[in-house]
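Only one chain is included here, represented as structure tokens and corresponding to the form predicted on its own.
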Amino acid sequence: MKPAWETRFPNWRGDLFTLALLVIVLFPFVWIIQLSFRAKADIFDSAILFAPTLENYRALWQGNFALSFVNSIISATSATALAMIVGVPAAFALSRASFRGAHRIGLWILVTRMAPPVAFTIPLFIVFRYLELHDTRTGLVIIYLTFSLAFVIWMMKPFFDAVPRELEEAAAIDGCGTWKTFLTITLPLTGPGLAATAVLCFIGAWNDFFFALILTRTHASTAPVAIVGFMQYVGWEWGRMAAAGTLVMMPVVLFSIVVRKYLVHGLAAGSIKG
């Protein structure tokens, strides 16, 4: 006869592997905010009862890493936004295509993704320096764009090849033209794909600290490279950096959090046929 606790709690053992599982997946995370509150003075401090301080968020906001902050959220969005709004109708377009070799015009979207990103850092650096781009917004909205553009068709358009194209068919019977069809019928079918691509493109262009360090000086640095600023030769400072740390963290929680539902279906779509 099995115990109590047993019959009460028949799958403990997966239970347990799930918790330790989330413990050790959420650590650093839970360390870095604690980290943030604590004094300079009690940084390497191992005890776990501390109190707790705002100066590392003060010293923040004091300094430069505010602009970086606003920034971040401005490029990150902005580009975010103009790739959903280019590149979904791409992707329907993709999806819906068939002429000849329309599979090789998605191969070569593809391929766009496929160069390491530090094989563009020369001429992107001399096309921006000779617009007048270098350190500038404008600058890194466009270079997120480039890069967003192609995971975005790619990400979209298995979405829409499940959309069944009789939907369609019945609304170009009844007078839809093919943009009210595609807004009306198929875009709001396919909700789970776009929270998903929208978020990965938020947090892909969000979390970038390669472009922004080489294209950004003091204008449009980013919240990333501000970040590395933390780094001095006199010393590291553990408490804003952490403290930094955590505020980057939270735009992309609370977005993912706002759209949770959605992109959870998203990001499963296509795991399971039939």
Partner chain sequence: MSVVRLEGVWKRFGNVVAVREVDLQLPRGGLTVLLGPSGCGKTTTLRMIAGLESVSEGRILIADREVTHLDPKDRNIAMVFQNYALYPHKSVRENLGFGLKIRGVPAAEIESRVASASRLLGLSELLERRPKQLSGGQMQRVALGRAIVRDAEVFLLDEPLSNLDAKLRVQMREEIYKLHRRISKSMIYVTHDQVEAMTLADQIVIMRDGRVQQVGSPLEIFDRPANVYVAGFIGSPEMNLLDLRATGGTLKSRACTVQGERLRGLVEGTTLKVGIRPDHVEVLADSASASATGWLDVEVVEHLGTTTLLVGPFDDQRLRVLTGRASVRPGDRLPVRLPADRLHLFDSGTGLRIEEPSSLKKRSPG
The other form holds:
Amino acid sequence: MKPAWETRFPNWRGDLFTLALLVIVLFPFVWIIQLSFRAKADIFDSAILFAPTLENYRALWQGNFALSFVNSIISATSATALAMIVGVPAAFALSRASFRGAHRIGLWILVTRMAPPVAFTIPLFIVFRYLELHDTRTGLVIIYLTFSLAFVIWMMKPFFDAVPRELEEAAAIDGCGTWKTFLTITLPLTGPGLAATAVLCFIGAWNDFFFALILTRTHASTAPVAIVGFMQYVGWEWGRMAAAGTLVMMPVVLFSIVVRKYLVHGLAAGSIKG
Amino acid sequence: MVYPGAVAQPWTERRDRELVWGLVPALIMLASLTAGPIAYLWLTSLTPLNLAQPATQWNFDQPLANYASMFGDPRFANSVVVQVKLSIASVVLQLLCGLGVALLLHPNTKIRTVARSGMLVPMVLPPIVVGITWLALFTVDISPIHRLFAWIGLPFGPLLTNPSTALWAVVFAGTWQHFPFAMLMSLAALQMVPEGPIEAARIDGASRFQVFWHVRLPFIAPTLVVAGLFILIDSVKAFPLLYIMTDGGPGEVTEVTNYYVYRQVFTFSLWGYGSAIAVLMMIAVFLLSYLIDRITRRNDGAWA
Amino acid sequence: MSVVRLEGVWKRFGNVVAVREVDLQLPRGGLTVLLGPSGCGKTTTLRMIAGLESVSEGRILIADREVTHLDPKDRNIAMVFQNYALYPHKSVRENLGFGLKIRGVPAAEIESRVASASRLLGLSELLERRPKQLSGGQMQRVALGRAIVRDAEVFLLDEPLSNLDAKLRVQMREEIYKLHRRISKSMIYVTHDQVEAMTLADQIVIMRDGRVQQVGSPLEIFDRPANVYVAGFIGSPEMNLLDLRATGGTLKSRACTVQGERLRGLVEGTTLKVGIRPDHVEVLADSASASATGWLDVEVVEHLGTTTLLVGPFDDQRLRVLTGRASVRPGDRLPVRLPADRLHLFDSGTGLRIEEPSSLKKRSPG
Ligand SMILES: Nc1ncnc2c1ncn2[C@@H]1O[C@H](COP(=O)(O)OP(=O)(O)OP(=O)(O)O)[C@@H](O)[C@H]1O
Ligand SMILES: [Mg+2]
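Next, report the structure of the form predicted in complex with the partner chain; the form predicted on its own has already been given.
Below, the chain from earlier opens the complete complex, with every other chain and molecule after it.
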């Protein structure tokens, strides 16, 4: 007979291997976080145990990093809000419409989502120069919309596709107009999809590096761009970079944990069903 | 009898018209943010634009000069070669890792369900953080990896400054960051494989590998193809890791096309030339998107 | 006065014609069943009446008002969907009251109408639940309740029972029957189940390939099917349809002869489709075999309990005979009689019912 624990965990071999793999995969992530708590003198030390310190974070707080962090929050949140407000009804319309050309719009949205950022950056850089949107949060939000909006539409459409038409027909008979039906019936049923979409959209804008690198300098520079600033010093500030990196990834990781369930669903829906 | 609400137009058509109003703001925004700029990009690609010399902006004397000079530009040719290497390696590695981990995590045990979420972490991390993390991990004097290998007697030098390893070090970091995407898609596809044929194959005495090869793989192959195309497109956009880890170097060994355009435009101010290359990249991405669209529509009727 | 009238209604989906030239009048207060095989256009017809599908050609009137182009909400109809279409995020109470709330009915009135409808349907205990927490039968009731609360002119029901298991289906069928008598609302009920149609309907509309085949009360349709299709569609076991030739005031095939006063007027030499229900075929005692129409070679014997179904060749054709309990075995050869007054005669070309044989006289055969 097998020992009791083996009947309780019949897959222990696979489980153990899974755990080991998870540890390996998450190692860089954990390692960079611990690095941020090491004092300058401890960074080159190989000892696993060390006296944790907040000196790196304190240094960040005293520098310009706080402003960049706020810039990141404001521009990512605004871009997400705008993209959701405009994109969600559009996704619904595309999902429900029987008019011709709906499919071509879908392809266009896919292309937009796939396009290399540099292709938008070149023309928008020139336009922003005329509109004096350089190094402004408004400018950043606008450029984030180039991908957020397409992403929201692309992501939400399958969620709307999954809502049975009969519900909307029942609402139409009950007396709702097209958009009232959308607001009272369809939208509440796609709650998880909305949450997943908003979170992923936020993460997309929050994680942006390329646009912010090119279109901002000091006033509107975002946290990822600020991190790069630490690379310019002689004798790189590893501790500060790690601390800044930890701060930048913290919201993203927290968000992902909170909406973990919908995230997997959302990512899968977004990628497979598209 | 005429009823007040009567309109000579059926509800379904009216509904379509109302729906269009939901689409209009998005279309206007998309047009002005994407179609407009792309058109402008194309115009720019026909000029020798240099922002320091305003006269060059609308100079269409030699509209195809930029496109012509691409052919005689060894650095551009090099960037395409680097791009192809990076793309192929990314697609192959990410698909293999993603599918492998998905097969491991597919059974529903408690630990594996938790691991499914844990494995997603690299994918959501800001690329910049991934960049500095791996930059640090590839830095000899602080990296525990280097220490570990030195300890077991296999020390190796810095990878990122070595021309023969730099690109592969970046590909490695990129695979760590992006494999969860292939994993998610594989997991979702594996979940949709019907149990019937798997059990039938088991009863017929197929080994685990045979079940995978003859039953599961054919079912998930279309998904893997789509995932591969997505990875391919994303690899064309590679930027942050390169910027942080190698800055295109040493020399030009990690300078992919995207990075080359960035250099041409924002370092050397060759806006016209950079635009021309970007136009070609757009065309490539468009073709790949079209392919994805065709495949996904054939599979399940939804546009990707 | 008819509550719903369709005049020359067509529906095309691209190249597919789902409904062709349908003319219908549905009586006020009656329960009309649209009956037909899958894909015959029942749902499409119902959805056009509801306004969910546009009409390609023709007019629809509800309560003598043209509604062809009106919104569903302006037609004063209520609909019960096949999958119920209850709003999953609303409680039963909110589901029932939603239509009234949207129309701006005062809260107090909504409250009382919801209360009375839920009492009628036995839903009072369930008002705070979500649809997910209900059984199939309960969801069905809520769907009905939503229509009742609205107090619409016409109720439209699309296969309302098809998602229930067999037992519950019979029970809900009875409830709908009682409900209809009780509230005496005009109802249009779509089904492909002829038992449902026969038991519920005041009027049955039989459709096939988008065309109306016959309109009538259940017994009218059963007793006087308008054409070969309806004859074969209604009734179980299916009606026998034989090819017989009119010869000298009788109907004949190779080795069988049907005689009867009724058959005198048939035009000599025409071939007819002759229908007879299995339970109208008489099995004779051997002693009476002289008066037999022909002989049945029994191949299949199905004991159904009270009755027995015998199937087998009958003079080159197949015949189904339903008798009482009988100890017949496969291989037996039985004398049977087809009583002339039970026969349904159809033109073998057009498939249409021949009302009086005398009318055939005027037409030339072929
Ligand atoms: N939206 C549509 N587009 C194209 N063809 C359609 C559409 N809706 C229905 N049809 C076609 O119209 C015909 C009638 O369909 P309908 O749904 O009315 O049949 P039905 O009698 O309700 O059948 P069932 O008993 O299977 O529900 C079918 O051939 C169907 O394929
Ligand atoms: Mg139907």
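The term rigid core refers to the maximal set of C-alpha atoms that superpose within 1.5 Å between the two forms. What you are looking at is a predicted structure, and each value in this text was computed from that prediction instead of being measured. Residue numbers count along the first chain shown, from 1.
> Can we say the CA of Leu131 moves by at least 2 Å between these two forms when the core is superposed?
For Leu131, whose C-alpha is compared between these two forms after core superposition, the shift is less than 2 Å.
> Once the two forms are fit on the core, has Ala115 moved its CA by at least 2 Å between these two forms?
Ala115: C-alpha displaced by 2 Å or more between these two forms.
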